[in-house]
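As C-alpha cells, one chain now follows by itself in the form predicted alone.
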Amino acid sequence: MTVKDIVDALNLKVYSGEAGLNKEVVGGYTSDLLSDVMGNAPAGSVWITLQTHVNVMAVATLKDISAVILVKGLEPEANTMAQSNNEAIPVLGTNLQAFEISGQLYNLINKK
C-alpha cells in the first residue's frame, strides 16, 4: 500500500511532500512525543500527530517515516511544509481525532 492509496481511502488532505506519495507504507504510529517516535516508530510507517512544527520533519527523516498525518484540522507551519517538500515526506491532514484516524488507518492496512 502506498501513501497515495491511504490519502484516497481515508480522504486526507495533502499539504506538502507530493513527491513522496508513492512511498510504501508498512504500518502506522500515533504519538505526539518526538522522543517516543524517535525511539519506537518503525521505518515505513505513517506517523499520526498533532505536532505541526519543523522538528516533526527532522524526526520523520531520521526514522524514514513514509508520511505524517496531522489531526484535528491542524495545518503544518510553513517551514514544516518546505522541509516536507525537500525530503519528499508527505504531510497530510484530517479533521478527525488521533484515535479515529488511527483506527481507520489500522483497519485499512490490516484488511483481510
Second form
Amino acid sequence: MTVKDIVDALNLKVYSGEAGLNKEVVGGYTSDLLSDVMGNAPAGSVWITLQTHVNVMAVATLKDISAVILVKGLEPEANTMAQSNNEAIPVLGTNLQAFEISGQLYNLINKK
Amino acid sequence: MIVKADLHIHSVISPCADLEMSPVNIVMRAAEMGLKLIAVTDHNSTLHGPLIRTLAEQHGIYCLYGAEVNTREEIHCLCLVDTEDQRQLLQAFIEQNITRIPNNPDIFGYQVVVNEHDEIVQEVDYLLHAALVKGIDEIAEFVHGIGGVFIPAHVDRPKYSVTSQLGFVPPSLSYDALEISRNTTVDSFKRNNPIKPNTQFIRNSDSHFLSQIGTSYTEYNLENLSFKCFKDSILNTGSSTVLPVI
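Starting from the form predicted alone, produce the coordinates for the form predicted together with its partner chain.
The complete assembly is shown below, putting the previous chain first.
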C-alpha cells in the first residue's frame, strides 16, 4: 500500500511533500510526543499527530516515516511544509480526531 | 555584585502549588535563603507579581514579573519581564490565547490571588494548567516583542519540556537561555542534545513548596540589581554576566 492509496481511501488533504506519495506504508503510529515517536515509531509508518511544528519533519526523516497525518483540521506551519517538500515526506490532513483516523487507517492496512 | 537568583517560583495561584505559597511566605523564605533576585512564574499567570515585588523590596530583593507559559505543544517556558506595562501585556496575551477550561479545584487545586494578609482577593475560574493556542515560536516572538526574556523551562525533564514534546531543541527556536533541572548537568544535557553553541544555561528551583525555594539557583554578576542587567547577563550584551552553571 502506498501513501497515495491511503490518501484516496481515507479522503485526506495533501498539504505538501507530493513527491513522496508513492512511498510504501507498512503500519501506523499515533502520538503527540516527539520524543516518544523518536523512540518507538516503526520505519515505514504513517504518523498520526496534532503537532504541526517543523520538528515533526525532522523526526519523520530520522525515523523513515512514510507520511504524517494532521488531525482535527490542523494545518502545518510554513516551515513544516517546506521541510516536507525537501524530504519528500507528505504532510496530510483530516478533520477527524486521532482515534477515528487511527481506526480507519488500522482497518485499511489490515484488510489486505 | 554577585546575586543569587531563583527565577522559577510558583505561588498559590498555581493549582499545583502548596497553599502555603503566599506572597508573604515566599518573600520571607527567599530572604532566609539569601536570594537577591526572584521571579514569580505561575502557570499562565502574572497576577501575584506586583504584590510580591512590593514585599520583596522591603528585604532588598528584586522580583521580576513573568509566568511559566504553556505553549500549544505543551512546553513550559519562562517568560520574564520587568515593567507593569509589560506584565499587563503578557497577562492580556495569555488571557486572549489560553484554552478556556473551567477549573475543578477538587481535582487540580485552588487558583487564588491573595493579599499581604493572606486573604483571598480573587479566584481564577479557568484552568491555568491549560495550553495556549499559540505555538512556542509565536510565544517567543511575542515575549521578545515586548522586551522580555524567553527561557524554555526544565528542558531535560521527561514531561512538559521542549525535548519531551518536540524531541529536541529546534535549531530555529529563538530562546535567550535554557533552564535545566537539578537532575542533570550542562555537560550531560549537551552530550545528549545538540544545541546552538554559546547557549546560556540557568538553573532554578521550580518551587511548589516553601522548602524548595532557593534550593536550586543561579548566580549572576550584575552591575546593579535590575532587569536590564539581568537581561544583559543572559544576552551577553554588557558587563553583567551569568556565573557558570555546571
